[in-house]
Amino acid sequence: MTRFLVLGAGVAGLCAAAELAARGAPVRIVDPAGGPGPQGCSWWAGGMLAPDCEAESADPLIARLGREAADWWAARGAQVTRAGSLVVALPGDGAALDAFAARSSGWRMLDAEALAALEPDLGGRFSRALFFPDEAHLDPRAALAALRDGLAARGVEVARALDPAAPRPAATLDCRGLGARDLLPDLRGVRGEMMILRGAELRLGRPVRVLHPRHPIYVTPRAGGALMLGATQIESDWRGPARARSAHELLSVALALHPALAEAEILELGADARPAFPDNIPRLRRQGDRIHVNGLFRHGFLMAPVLARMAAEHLLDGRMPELMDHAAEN
């Protein structure tokens, strides 16, 4: 019978084996972790599920297929919450708004008055909000252990080393993210750090991102009135704790948002690497019976359904995926 290989259990390899084994396709999984955790940088995502919000500096295409992801996600055990996604500009900064909505989709102005009555909590602080209604927002340690769930309820495990009695597998669905640059050397790092805090007087009921001309940043829900702080993005591939410089940039632009957050206990504070091609377009590349699933840059929760998709498309039907690296197949 047909074998896979999935290599890593983040986003792209449980993503991955649950599209080949929803299939009927068996298929192992080894991670020296033993699964998804702190030491990988799916664990330290923001969960927005924002294609519309990502077509402002993404190329068009995540936009375009990323859409599938909400559905992806709810039909395999995740809690999706459809409550759309809101991006504010700092007061005196209302030209960025309009540029962002320049350069994205789907959204609608919100006067605030109607900002007020969508978000109480940000009542008065904006006078102009773009909502996007059709965005939604996952809780990403709880998706990754749906799938996991999901796929040990099919007997499918991760193991944390090769088996060597194993059969040899069909093909090898390489989801590693910068372990592969061994076999990747056009993979680079984009460090994100992120922190969660929980006990301000802030309620939000979906995420909502800051425009700031040096440091934008999101917020999104967590449960338990939790709030994670995202994003910095520099380009290195250090995967070290975060630095205090970045702690201070999510902070200032949290606090401008609203000043209730000076009052909130900080939970985590977490820094990780993100793996991207030069292009920041994540894509399937085939080296002989390995296929590579990576790049998924900042957009991990959103493209790692639709890459799983292609590549069992691929490797069960024959069909060549419309993220192939067609250059480097060989």
Second form
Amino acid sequence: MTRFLVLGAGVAGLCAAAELAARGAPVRIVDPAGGPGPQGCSWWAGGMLAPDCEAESADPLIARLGREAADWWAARGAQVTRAGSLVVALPGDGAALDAFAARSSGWRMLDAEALAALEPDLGGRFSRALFFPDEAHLDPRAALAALRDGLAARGVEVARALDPAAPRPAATLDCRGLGARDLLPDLRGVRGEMMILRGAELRLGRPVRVLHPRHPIYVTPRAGGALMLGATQIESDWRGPARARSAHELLSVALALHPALAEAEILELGADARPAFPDNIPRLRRQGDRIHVNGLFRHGFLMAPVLARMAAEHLLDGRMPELMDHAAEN
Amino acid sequence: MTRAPHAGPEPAPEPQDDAGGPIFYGRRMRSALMLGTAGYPSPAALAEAARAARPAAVTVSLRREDAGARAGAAFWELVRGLGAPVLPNTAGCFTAREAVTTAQMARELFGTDWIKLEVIGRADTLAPDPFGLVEAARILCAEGFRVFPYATEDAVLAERLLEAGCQVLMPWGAPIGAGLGLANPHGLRALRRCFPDVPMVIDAGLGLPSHAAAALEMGFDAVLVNTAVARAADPARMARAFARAVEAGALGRAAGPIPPRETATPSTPVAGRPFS
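Hand over the structure of the form predicted in complex with the partner chain; the form predicted alone is what we had up.
Every component of the complex follows; first up is the chain already shown.
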């Protein structure tokens, strides 16, 4: 009997395990933490499923392959909100909005009135906004929990350690993120810092990106009126606590989105490093009977589903996935 | 070097086109283009842009990329591997003290005493703080650093920086990231005239290759670009465009441009009608 071992219960590992389990393949998951949690960078993600917006700065394949994410998550029990997303520029920086528009597609330019109709709390604050109607968002922690529960319902639990008595797996899916640097020397960390705010007199129906030449941010709604504010992007492997400078940068731009955020409570100030390859494109990489799924960078929830599908097609159907890294095969 | 017999005539010497790079602190640069390393879509895109630009040096920010033992070691490795000398900078420092500490960390990390000194005075325009800049320059020059101060076009500030021990100046073209080009050409020309022999790099504010060419035509020795390349739709192609622009500007300057004039000057005069 073919058995697959998945290392890591972050978004890459749980998606891969869910995809394999859904196709009837026996799977085991091992993660020292016993499940998704604050030890992994997925926990701190924004949860935007925004392929059109990402096309502004990411490789075109991210936008193309990321399109299947929203349906994938919805089909696996995650609560996906399909309300689109918004992009605004700070007053006096209208050129930034036009530049963003020129490098992305799938948007509609809203005037002040249309923006107020869509997001009443932003009414009167911006003369224009880009609306990407086809985008979606989810709560990453709830989505990870849904995957974990779905797997548990199929009898797939997350073990904290390898069972020495278990039969040797036919293949191992290594989804350890930065933990796999022992085998992936070209993987690097890109630090991100975020915060969760509660109690602000600001209600949003969808994620809003605020353009800024040095500190672009996004604010995305979470359950119970909470707002997640993210995220810095720093070339660093450091996984320690968020720095005051980053909190200051995030908040100063957020307050320019809406001053009501000044009265919010800071529930969490989080930080971690995302795994990324030099071109910031995620990939599968085969090393013997080990297949890495890694380098998801800032596109964890957007790209984990398609990577999971490709990994499963490779293992079960023998297909060679588009995102399989041939160059570094060894 | 002795030449083997039958090797043919001596090869003609390489044409001297005056497009050789400037000399900074006794070191001849291979080009008049310096490239910043921040804000690219990916490290791979940065590497490709650096290959296309063949820059004299690459600048790298320490504060932003979290220096020290907990640093982005992978990113440093990549910057070192770009094949150009590294000029660390103190971007994001708002006081002389911060800048001095950052410079000291940079020396340790990159093994170079070159430092691009930024002391920022305003968070909105990222304008240099001339007072903190001179203070930090004095300290760093005394410690043996080769300081490249990011300054305005103010000639008095330039004088103070030279007194402090700087041997290169980096006046801004326009605020960082603005892409406006040479916002105050009169001031920049005046600065160039005041200190004709000091190597000067136009740093910040350039958006187009033509801005870079104009800076070289004006007599500046080099330009430093970052945002204009990093945020271009095709960074590598834009890097190549800037590389050619600085070469064109330097060549044009060296070739002796004609003076501008108000009236037309037909290249073929018409007898008896000197101004027709």
